[in-house]
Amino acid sequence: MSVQVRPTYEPLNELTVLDVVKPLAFFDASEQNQLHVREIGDGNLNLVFHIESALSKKALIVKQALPYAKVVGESWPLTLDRARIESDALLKEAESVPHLVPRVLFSDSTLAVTVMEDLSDHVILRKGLIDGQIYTQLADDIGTFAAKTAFYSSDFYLHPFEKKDQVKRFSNPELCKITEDLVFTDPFFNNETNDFPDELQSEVDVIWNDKELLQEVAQLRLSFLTRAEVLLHGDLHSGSIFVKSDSTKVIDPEFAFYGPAGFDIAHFIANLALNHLSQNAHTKEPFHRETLQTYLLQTIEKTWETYTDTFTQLWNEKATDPFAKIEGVLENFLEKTFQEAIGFAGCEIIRRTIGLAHVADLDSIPQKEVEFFYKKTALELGAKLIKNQRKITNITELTDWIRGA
């Protein structure tokens, strides 16, 4: 349904959210007084309501952006336009990968609301991986998602006028500033937003004083700031993916913007690498642990292989760029994308270890001394990836580095 406009913004609650849902006629008239509402949001930026009919068991999700970050409070204001960007991004992604994103039923730009299909039969990928689950479709699905959304939003496919219009449409300065700070800046300096125990101080000092590392991060940050190559999800970690055995759904693209092509897939790889590290603590039985860690590395490899295969096929069949037929142009683009992805992944690993927003993969390790050990290992891995991004020339070399950590 197209974007509607209401008079004023106000945060919804379990009663007023029904005023948004009832006019959509998603539920039959006989169900309107039999709707069960729960606020289920566990993120930092939004309210999320699950609404289910007690009669038919049909359900949907209502997501509303808050004008501030819950993790900090009203002292950290945020634009409500991110809700419009999220719904627009989901609709744009659905043009090329409709089976890999939740269906948007309605959006309201003034209320900063998006109504989507219910995915309660899925689980968050991060939780599933921590619990030791294996998802055989994951690599194909994420590789396909990243490749198709990248190609169809790029200059290789779009007319230059349309591409530039899309860049304006998805201009997202406030949320990009969060990424600029929390991923590329704060963890590499003594900043008050950082969050790590005293036991990691010596390892953190090494990062803060490593000039070679900081020079590489500066280049990666500049790329993030200046290279509007493709439409990105902008926050493609394992907490932004819903899964079950036969389905993958990428959610929460409120950080969507036009940026460097390697950024999304880097975040996915980094979060799988962190889970790979944490399995040493979470999974006690050696055979099962080895099985899970092998699966994670194979998923990283297959994701990149699917990305390159899918992007190459689209390039050969649908590229409109005049240089698309020139030998080496595609290969140079993919090589640049891969090398930057390694560097971006290193930044994500470091920021998820000592920055503002951690990951449960490491934070949920029950023994503190074990948690600290693997966080130190994560910092070493992140720094190595950043400093050696141009030395790692293929995906198996990358997984070898992760395995070696």
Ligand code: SR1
The other form holds:
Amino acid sequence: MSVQVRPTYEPLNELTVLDVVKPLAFFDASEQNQLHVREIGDGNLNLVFHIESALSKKALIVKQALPYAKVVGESWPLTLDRARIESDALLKEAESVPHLVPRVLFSDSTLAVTVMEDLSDHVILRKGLIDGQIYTQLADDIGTFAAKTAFYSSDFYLHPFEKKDQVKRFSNPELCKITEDLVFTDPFFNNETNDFPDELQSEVDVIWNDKELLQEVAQLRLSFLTRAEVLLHGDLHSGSIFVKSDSTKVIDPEFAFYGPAGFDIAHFIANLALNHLSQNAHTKEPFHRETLQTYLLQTIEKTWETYTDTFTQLWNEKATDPFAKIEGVLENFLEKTFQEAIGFAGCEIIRRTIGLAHVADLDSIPQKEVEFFYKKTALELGAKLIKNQRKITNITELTDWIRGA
Ligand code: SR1
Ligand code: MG
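The form predicted together with the named molecule is what I want next, because the block you gave corresponds to the form predicted alone; please supply it.
Expanding to the full complex; the earlier chain stays at the top.
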């Protein structure tokens, strides 16, 4: 669609955002003067406007990247190209899993905006889980999302020229650097971006002085830096997923890039594991707590099973790799992906506990001493996963470790 937008970048506000929306003809002429605009962004990086017609109740979302990280402020400049990456990733994902991503209606790289389908009838998964909700489709949907977006972007399927074009298209150095620092570096050293209370200092010291752990993290970090295997969402935590009982939508792929296959699924699992831990504090009634925790562990297991089943089926039907029919090649890939995912999950658990960007699952525990107790438990679990990634051979062993944490 050809739409005239402003020739230079400027941050939008609740008035100027209408200049982007009106030419799209999404709203009828009769509604144009009755649009209700709210800025609803509560993430770390962007402006998000919800625009609704007071007449028809039709709505859409305009997301705009700011030239800095909102969580820190203008002192942390950040590329606007992430808006282009986000809309390109949503379009690419829609080729294989259209039902699992929001529909893109318009994007403009000068203004750094993506206009997309409104999902206000969904809730953010993290909030739903903290509130004790159960989503029965979630495991199937996320396992399918991760497997299909991985397979169709990989060298197992694409011609090498096309694969390398896609690697270029999704080159995302600034957002990757955030992950390299905040997930794989800062939490493992005494860095000023870390954020944890004094009460956790002795547990943090144990991590900072654990040579075996640091060696493993160095390998995981190197893998993240160098292994362009598949197109990743890049930030697949429970705040990047919208849910309702019969629908799952993966949002916010501004961290998308080509990286190691286990990374996305690891972040999903790590955030469910953190929620599992936090339910000990959030849900007092024992029967309800057990139901929720069992659901979370089953979701982790089913997500991995769906991932491997879907990936295997695509491999058998569509792989173009000359080694695809050789016995053991797929199995080796899946085993490596699984074991590395366990290590990545450990890093995510640790950084969400003591790094710059926390999770509400743990931070919203009402009593401080209870919060500290579960944060210490999270640190122990994260370290165990990193150090034992190659010893855990199947998904139920992993869920046993999470259950026992
Ligand atoms: C400065 S950005 C902090 C975190 O928010 C994003 O969602 C990513 O997880 C990033 O690490
Ligand atoms: Mg995000």
